[in-house]
Amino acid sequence: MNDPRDFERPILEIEEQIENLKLFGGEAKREKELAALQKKLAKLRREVFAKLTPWQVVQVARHPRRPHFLDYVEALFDSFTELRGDRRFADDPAVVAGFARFRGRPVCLVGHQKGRDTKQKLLRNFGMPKPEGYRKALRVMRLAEKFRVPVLTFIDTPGAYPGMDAEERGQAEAIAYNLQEMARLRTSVVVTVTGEGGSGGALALGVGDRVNMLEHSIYSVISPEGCAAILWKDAARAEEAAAALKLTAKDLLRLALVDRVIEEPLGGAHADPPALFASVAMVLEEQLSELAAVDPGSLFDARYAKFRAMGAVAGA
């Protein structure tokens, strides 16, 4: 299998020519040359993400620079303050949960944080939680429901973690009970996945009133690779299995298991981060106004029924 992100290479050439440009620029013709490689740039970024296969979806989902859960906190919200710990075992830095103020309204954020550079990355064990994770959010989320705040969660993490230890402490229990209890909270609950939605350990906190995805988000019971192990034995058959997966936002959308698609500057959120927050923002504002208007006995009921109904096939 090649080199899965090939596909930027033209994209980083001219991005690399551009910068070397800045650093000697103020004469007129390099002014020109600058002008002409960025329509250039725009043009190339233009035609490769038009036509993303899901594998390359999936390397944009899991690009090193794309934002992460904190990075929307501050650019969104404003007052965050965070809540740690799940008052049975431990605090687990892979989920970050507390509260905070986006736009004047009080609201609650939970979201997976994998962490920039290797410390942070050892420190967030790249955004997969262990179950004190899941039962922090919760833990924080009931907070909110007790004062009818609405809960905003970010969904980013390759899965839930795996190890003996997380094992031994009830994963697979800490996440079917957030499944249950997210779909009871008598509060609204928006969801956003904005990068990788990998199996329980994002469905954990996937549970909402209304689901979006970034454009280059994914979401999928299992990732390629782990799919292409278990179906063939071989991981380099992952793009393979990415486009059996159907784990984009847009085959999302058209079987109705999201309910919007957020679309992502040109080139992927990396390349434009207050483009993609301004967008983020609308949606969010929109639905917090939207949601806010029903009672909630009316979210519980629309809550159950709208999960119930993914799946179902037509006449049976």
Second form
Amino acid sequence: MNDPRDFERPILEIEEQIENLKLFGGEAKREKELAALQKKLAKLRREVFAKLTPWQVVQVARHPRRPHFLDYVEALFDSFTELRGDRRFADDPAVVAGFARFRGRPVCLVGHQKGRDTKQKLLRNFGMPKPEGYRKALRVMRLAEKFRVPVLTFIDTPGAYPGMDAEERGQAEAIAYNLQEMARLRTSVVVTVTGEGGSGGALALGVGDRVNMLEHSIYSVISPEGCAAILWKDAARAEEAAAALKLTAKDLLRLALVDRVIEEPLGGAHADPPALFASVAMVLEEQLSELAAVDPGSLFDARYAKFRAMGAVAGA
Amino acid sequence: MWFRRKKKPEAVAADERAVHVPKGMWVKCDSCGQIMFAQTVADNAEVCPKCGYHFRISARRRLESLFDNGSYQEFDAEVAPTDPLGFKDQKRYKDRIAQYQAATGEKDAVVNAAGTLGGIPVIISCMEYAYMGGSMGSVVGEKITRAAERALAEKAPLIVVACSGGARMQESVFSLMQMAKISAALARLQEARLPYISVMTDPTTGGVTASFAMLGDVNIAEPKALIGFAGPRVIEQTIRQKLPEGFQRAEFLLEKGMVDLVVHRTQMRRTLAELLAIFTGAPPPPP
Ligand SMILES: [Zn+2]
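Switch over from the form predicted on its own to the form predicted in complex with the partner chain, please.
Up next: the whole complex, starting with the chain shown before.
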């Protein structure tokens, strides 16, 4: 199997050339060369990203340099106070929750956190929560409800952790309970899928009044690899599975399963994080303002109607 | 996540354990190996009289076993699956639908019914494992949601009998969103203070467990039923070791505090009747 990120290689090569040139910059000749390379890079990014296959979108969604939840916290919010623990069993570092200010407005933030280096990945369990992570998330969202603070969730997980300890402590119950309780939370909830929306483990933070997806994020009932292993009996056919699962933001918007796609900068979120953060902030600002005008008592009915409409049946 | 583990011939063979054995034939217990008259097993609610093994039964057989006098009115029978994504793996989803409909006589993997249980009007949604492993697609989500809505409208208790391998991959995110949809419908029952009882049978896994199956005011499991979020094989691959005997079985969940009761099939009706009478303020059911 080819390296699934081969499509990005030519871009990375030019990026490297540019970095090298910058090290020895200053001369007029080099400046000219740099400008040419940057032009070439932009063109290449445009070409490659204009025709990403679903499988390539999966690679971008999982990109090791893609901004993670705490990067958004840092870039978009002020005075973040993290609240830890589920008050039942433990604190799960795969989910981060707390309160902050967004352009002066109080907000509750909840998100999956993947780690970037090996140590962080292990600490964050690769962004795969255990029951205590979901229970912490709900505990903090309940505080937000109590104090009428809007909730912003950020989804980026391969899925809920499929381990023995997670099963023993009720992984299924933790997810199920979040689904039920988020549906009737009497404060507004804005969901943004930033990277991987991996199945029930993603949805457990995903019941809200607005659901956004970043342009190159994915949302799926199962990973393409898992789907390929089961339906094609061959995990190597993940590329076909990725296409069949219709897991891209564009697909989900077309299927009316999400409300909005937030455009990413050329080359993906990791190519220009400040530009990405600006786009995300703009959408969140707009949606928070809309929702601030809604009576909290009517949120449940509207949220119910929204999810009630999802599904495709005949003979109804 | 549902899938058929063994390669099966063209037409969908009814699952080895799912058959309602025709009268006058012999049947062998999957657990203790005892060979018995099928009628003897049928008379014992499809439970092995020797070892207590619970044979898997069809949705309709289950409904008969729960409602008073075995009688009920089916509703929402017309709701049928579509192929919203044009999904094709090694086989077209459309063809799978036709195949399972022909093999089971069901339009999809759930049957909705209304009737009385211990004299109390109730709504029951019962899953059909023989239809694509009871996997949850849009029809399962829609029908259980409608069952909850009908319970709400009629102020009746809701019972859902789960029997499912989880999500239906061929409906991808449509399948996933049924978890949110049904859970939101159950939140409405919560607010209306209407009883919802979840009955988990073998197997109840994946997105079904991680939504309505775990949300009962009372969660009841059949003996030895496999109940979990991740399937045993996925867990074994993750932790690279074999799972202990009995892991994710009903009795294990009872010990871990995730189910309220493990109830033998022959006692299920009575248990439900007693709980519902208490929750609805009805007089106690006759002995
Ligand atoms: Zn037996």
